[in-house]
Amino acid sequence: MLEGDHGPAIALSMRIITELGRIRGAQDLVDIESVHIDGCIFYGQAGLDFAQRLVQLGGQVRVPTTVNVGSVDLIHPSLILQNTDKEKWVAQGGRELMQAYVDLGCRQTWTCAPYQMDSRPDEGSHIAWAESNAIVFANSVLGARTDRYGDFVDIAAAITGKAPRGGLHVNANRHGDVVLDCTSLSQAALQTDVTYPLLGYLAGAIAGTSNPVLVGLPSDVSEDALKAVGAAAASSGGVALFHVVGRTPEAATLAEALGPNVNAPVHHITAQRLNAARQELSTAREERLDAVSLGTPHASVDEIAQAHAATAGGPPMAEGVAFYISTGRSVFAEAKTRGHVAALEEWGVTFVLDTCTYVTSILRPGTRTVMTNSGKWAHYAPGNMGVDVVLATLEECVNSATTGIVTWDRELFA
């Protein structure tokens, strides 16, 4: 491969993933099974001209390759904003290099949920995902083995089949380093959707780039629970693989999870440490709310029906207000087949396929307050966007959406 014998695009991405090894301290490479690409995000004109380098060259993946959000809806392009040449840029850039990646054999599903599809890697797997909060659900709900890949590498891997052996691929390196000790958490908290993203936001500013442990969760607590975990403590981290001890593969016991690291240090988590979390995550001074934006990662089918039981039979949205939901197209199908789409778009709701709202101008020009459940969108919006946000429950999203002004319950976790 490294030789040309089986052309310039294959040549080219094998001296990228040789040298990501080198620089990694590998020993050899491993046979992947599928990739995910996040390189597909339009920042800037070396992306793209990368990607279209590639198809010059004749590259086609070799594995099964999904694609990440792209900068632009491709079922509803009229959400893209367009009044600044700037967003005409990296709208026409954007879907530029979202066929670029098709052009290279990629399968059109635009979502950073891939783990929502109809096929998911087995655990024990080796992959090579991109796209922080893809990785971590990954590695630590499905039990897949993935490093943490991003831009460029990831087409690579794709275009090989290949990967380094280090990182997260070794045993060695995935067991937990800090336990998060959630056992004085009530019932109530545990049963309530906010109280997930939190943990991951703090579990990210415990752990860094290091494993987390979580003790005391409950062992059914869903995988939507778990993907805010992840995709939270990705963001405000650089957590790649997390355990929850009693419900993730790897973490059947505390001992398990922990492996060698018996002595790892332990923080306890409290109702008053998630409650200054959400404080410290909700920058909103105002009361008037502008948006609601749900979805970050993906929503799932349960999260739309949810979404969809919250504002059945109840007071319609405030004039002013708009509300979206970001999903994938599959999930998509999936909801409009069970009733939740057609009832929720009459209520109001915008869904926003192929994007998501805080990585492309989809918000409405003049909008400054947004509430949102989602941990990740939270922590990136105000400096992505340039708006101030509330981390809310659901139920306090779509109750202030029917109000237009901002309520939520501060000291919410006693």
Second form
Amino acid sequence: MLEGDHGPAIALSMRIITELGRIRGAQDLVDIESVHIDGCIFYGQAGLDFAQRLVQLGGQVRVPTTVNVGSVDLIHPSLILQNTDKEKWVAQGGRELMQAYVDLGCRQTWTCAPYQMDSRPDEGSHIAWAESNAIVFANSVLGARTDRYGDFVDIAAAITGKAPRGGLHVNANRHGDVVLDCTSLSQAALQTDVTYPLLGYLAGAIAGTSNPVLVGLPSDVSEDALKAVGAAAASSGGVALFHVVGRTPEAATLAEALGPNVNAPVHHITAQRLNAARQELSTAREERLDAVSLGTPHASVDEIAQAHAATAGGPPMAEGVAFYISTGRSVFAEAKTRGHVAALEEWGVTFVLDTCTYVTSILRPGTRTVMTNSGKWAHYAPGNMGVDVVLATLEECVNSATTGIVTWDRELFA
Amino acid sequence: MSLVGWRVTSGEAQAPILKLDEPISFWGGIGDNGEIIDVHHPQHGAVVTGRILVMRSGRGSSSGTYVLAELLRLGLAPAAIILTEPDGIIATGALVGAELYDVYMPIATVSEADYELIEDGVEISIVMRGDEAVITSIA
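Starting from the form predicted alone, produce the coordinates for the form predicted in complex with its partner chain.
What follows is the whole complex; the chain from before opens it.
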């Protein structure tokens, strides 16, 4: 492949994969079964130059490849603001970049939650996924094996079908090495949606880039809750794999999850710590609510159904509030079939497809205070968008949207 | 001063050192003009362009590859980077810069002991000899 006998795009991609393997000390390369690309968000000319070079060289992906959100909602292009020169540049460059990845043979998924689609990697299979929440979900919840891949390496892996055998591809690196004991949390807390992004936020802050093990969660905790844990843990820290004892594939018992790390430190997660974490993430000081943003990572069909149930039969949305749900095309189509989309749109929800409200300019100018049920959104939005946030339950988000007043229970876990 | 490190990426450079007190994330930490824009960083406002950037490790989002490749495209990147451990994000940015723009920015790792010997502001040269990086101060 390196010599160019499979074409110049494969040779270029192979140079990057083999050099990265050498740098990371990987002994050889592993064949991978799928790739999820994160390089399709437009940050500048270099990203576009790289994708277009691969297109010019005749590059095509060799394994099934999905794409993360881009910088443009291709279905609703008018949602993306183009008021400033920078916004226009991102909209134009973003569209060209998304087209280049389509030309390379990627499926037009445009979602940060490829695990919510029809084809999911099998337990134990090697994959090369990028985007921190997708990586941590694939490793932790599906039991597939991916190291942390990012821009440029992701498409190089897709074009070669190979990745360096290192990091979380290797069994020895997949054991837990820090324990979060959640056994003191009440049943009520464990049934509350916002508990899970908060657990993830704490797990990331405590574990950094190591592998946390959560003990004391219900054995039937939902995939949506685990998605929220992973996304937040990969934001506040660099977690790429966590275990939930009695729930996730490599953690039937605490002993299995820890392997040889029997002396891993134990941190006790209490109701007080959940309250404190929520107040840390909630920066809003204003009473007036400008917007609600759900769907980071992209909402599942179940989450859209829950939003539908929470709004149905209740009061209308207050004037001046915008209510966004970000999701992927395939979930959106399913939610539409089930009747959730029309009802939510009638109530005033704006669905955002192909992208997300915190990676590109969607929120209206002047937006100051936003409520979200996402730990990841709460972590990044103040820096990325200059807005203040409250991390809230779905119920608090919906109720506040109907009054236009930010309302949340500061002692929810008392 | 003369010491031998390990080659991460190929290239050669001669420039004054900018030694950072803390690692910086290229993504969100260095602006597209080469300036350190992270307001929490002790060397906020320093410019990495044309300097041999020395820091203990890489840090932050994998989108840092984009920022480094963009700095290489614009001619605003550091002249070289020296770390104590290899960093895949920084290395990928340099590999992509070399592929796209024919700019070969050397990256080397050195031992913790050698890292302590490297002083801010001193002009040094870095050349690669096989997998070795030879780092020498210019008298």
